[in-house]
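Presented below, as structure tokens, is a lone chain in the form predicted on its own.
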Amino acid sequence: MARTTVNEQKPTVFIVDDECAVRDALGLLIESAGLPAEGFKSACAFLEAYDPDRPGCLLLDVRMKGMSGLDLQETLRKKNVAIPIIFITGHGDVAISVRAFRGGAVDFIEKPFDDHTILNRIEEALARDAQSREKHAAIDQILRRYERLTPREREVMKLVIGSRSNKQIAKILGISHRTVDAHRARVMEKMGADSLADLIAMALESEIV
């Protein structure tokens, strides 16, 4: 299967905390590690400015005025925005940390935090984001290729994936063996599949079948 090119933009660490001193300190730390950082004083400010196409991760304070960090996490989930989140808090609470992790948080770090630890967690979060974006880009490419198939080619593809022989497919669809061969060849070409195993992997990954 051909490798899919994803967004080459450098990832950004987004910091959402209502304490200016914390935002500034985190921003300086992250930039010292060679990464862009952007700070926001509230969850609402972040939501207004954030573009989901931008790669990165989110450093998010749990307790803030207005929308809390957990509320922002839930809002992003409802919008199908899968940016990795690292929660930071000055008030450790088991119930809150459990809710954060159930919502998919990468980590839950208490203030004051160790610089080395938080940079390691950021590195993990950015790696997770890159993997997720690459996977979604690959799926989008598969679906675009699938859309180019004719209705008959889609029928043939699904039967091929279902381990039907060309002879069986010809009988099921009421067409000649030669016609099945032609359709199958076009399916492989249009989908960019090098083998039957490759075609099956594409179909499973994109949930076509």
The other form holds:
Amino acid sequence: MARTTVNEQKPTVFIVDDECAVRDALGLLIESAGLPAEGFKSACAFLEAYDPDRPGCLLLDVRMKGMSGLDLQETLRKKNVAIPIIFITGHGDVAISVRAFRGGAVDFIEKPFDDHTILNRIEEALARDAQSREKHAAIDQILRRYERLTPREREVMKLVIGSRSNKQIAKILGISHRTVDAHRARVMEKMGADSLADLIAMALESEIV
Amino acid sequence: MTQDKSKPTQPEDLLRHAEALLRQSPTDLARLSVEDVQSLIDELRADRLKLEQRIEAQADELSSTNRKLNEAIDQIHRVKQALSIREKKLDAIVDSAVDGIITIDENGQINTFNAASEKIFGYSEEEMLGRNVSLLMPPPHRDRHNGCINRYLKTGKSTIIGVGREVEGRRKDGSVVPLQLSVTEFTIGRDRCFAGIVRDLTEQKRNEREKRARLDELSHVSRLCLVGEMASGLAHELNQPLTAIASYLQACQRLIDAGSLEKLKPALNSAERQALLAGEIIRRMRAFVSKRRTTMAPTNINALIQEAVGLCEANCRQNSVRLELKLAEPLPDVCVDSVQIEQVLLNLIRNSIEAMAEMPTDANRRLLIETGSCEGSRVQIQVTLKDSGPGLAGDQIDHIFKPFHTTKPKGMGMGLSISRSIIETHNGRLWVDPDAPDGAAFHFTLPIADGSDNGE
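Next up, the form predicted in complex with its partner chain, please; the one we just looked at was the form predicted on its own.
Following is the full complex, with the preceding chain placed first.
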């Protein structure tokens, strides 16, 4: 099956921390590890500048003047932006960590941090982002292909996925066995499925049925 | 007879007339008529009567004078007695007075030295009568005293007459005793004299010192508590530069490994700056909690506010409180113990932060610190802290400055009480504005430091 990632850009590490020195130092560290980094002094500044199509992860300070890290997480969630978030904090605050994890944070690390730890966590987050973007891209592709099916082909596809035989399908739809065969072949071709199992996987992944 | 025509009227004249008659010759006498003799006898009789009357009148007058004299003598006796009672009373008062009473003449010689003075200075009255009063003063003042009297006698200008003030006295054993001295002037005849009333302030000074020491102790404990309460904020405050330093240095190692040395220097510079910043936070905190003696020094209140704000910035951030400063520049210095005034500021700032922490997250949390000078009996600096919190209910205002009054589960309730004691020992005032439109407004004043305060 030929799946392509929609976005081939290099992922960026976005740093949101109101402490200038921390932002600067983290940026330098991440860049020294060969990753592009961009710093924002507030949650609002990040929201204004961020394009959700850009791959990457978010290093987010929990406590900031104005909009807090948790507030930003909430805002992103409402906007359906799924960028992985690594929370950074000076306090091992249990209540905040619980809220952050519930909100879908990838990670939670305490200042000051060891460079290997933070770079590993960033790498993990970026992998997760890539994976999730890939998954979303694949689903988008399946949905786009599904859009191209005729109503009859969609009916046939649903029945095929429901493990009906061609004979049963012909009987249900009141069409000839040969016609079912032709529809089925076109569904497999248009959807780019190699096998029945592949088609079923696609349907489940994209929640078509 | 010629004498008949000029009849003597005075008894002496009459007598002389009668004698003259008797010295006449018997012939002449015989020539006198019975009427003449009778008339003479009558006259003599009348004169005698007059004389008797005069004697009587004189006797009356004499006895009246005598009575008056006796009365006067009685009066003098009574006055003398009264005077002696009065003198005894005065002596008793002077001697039993708690305060030392010393009188001197215009040469500074002592005329009176009461029992209390004996007790204060350790000299006996006999030792001191006639001695110069400068003996009771420690060296720097001793030599100047006669000059002072002379100057006063010449110019009428005095630094002490009519105004009591604190001075130092010297005891017989040479030790120095703090005294409250007031001097009055009086004249006896043409002599000008001075009376000094001295009170021993040793006890009072000791009480003040003890009170001060207790406040020092209490404020130190309270500072420790305050820093304890602020610990998480301070830890956060320290963590920031440490995080930055760690990250800069980790980046530096990678830069060295990658050979990109041109980026190394700025990164190291940044790390250094952060290390110094962390050191500054620790210095500030240590200065704040250190156990130390009160030291009053001219201080700029604005700088003190900046220092206090530096200690609680993290707490403000944690609680999303926006801190605004409206500091009047330039302001005259105040003479204060900077750590204690900083403690007052921190107490008030924390108080506001805590009051606002309970507000909904989207509420406007603002703390404004304002300085300015205000004119009163003398120029003072006024500091105002105004927050946008829920404010104080009318009945709370009466209690907040009492010790152990607290509305917080964690607080000791000493912050405001100690703050007020601190401000009052600095001769200032700390109060809360009962009519603040929204939120709470605390004010305190401090007198400005001026040269005249240090003068003798």
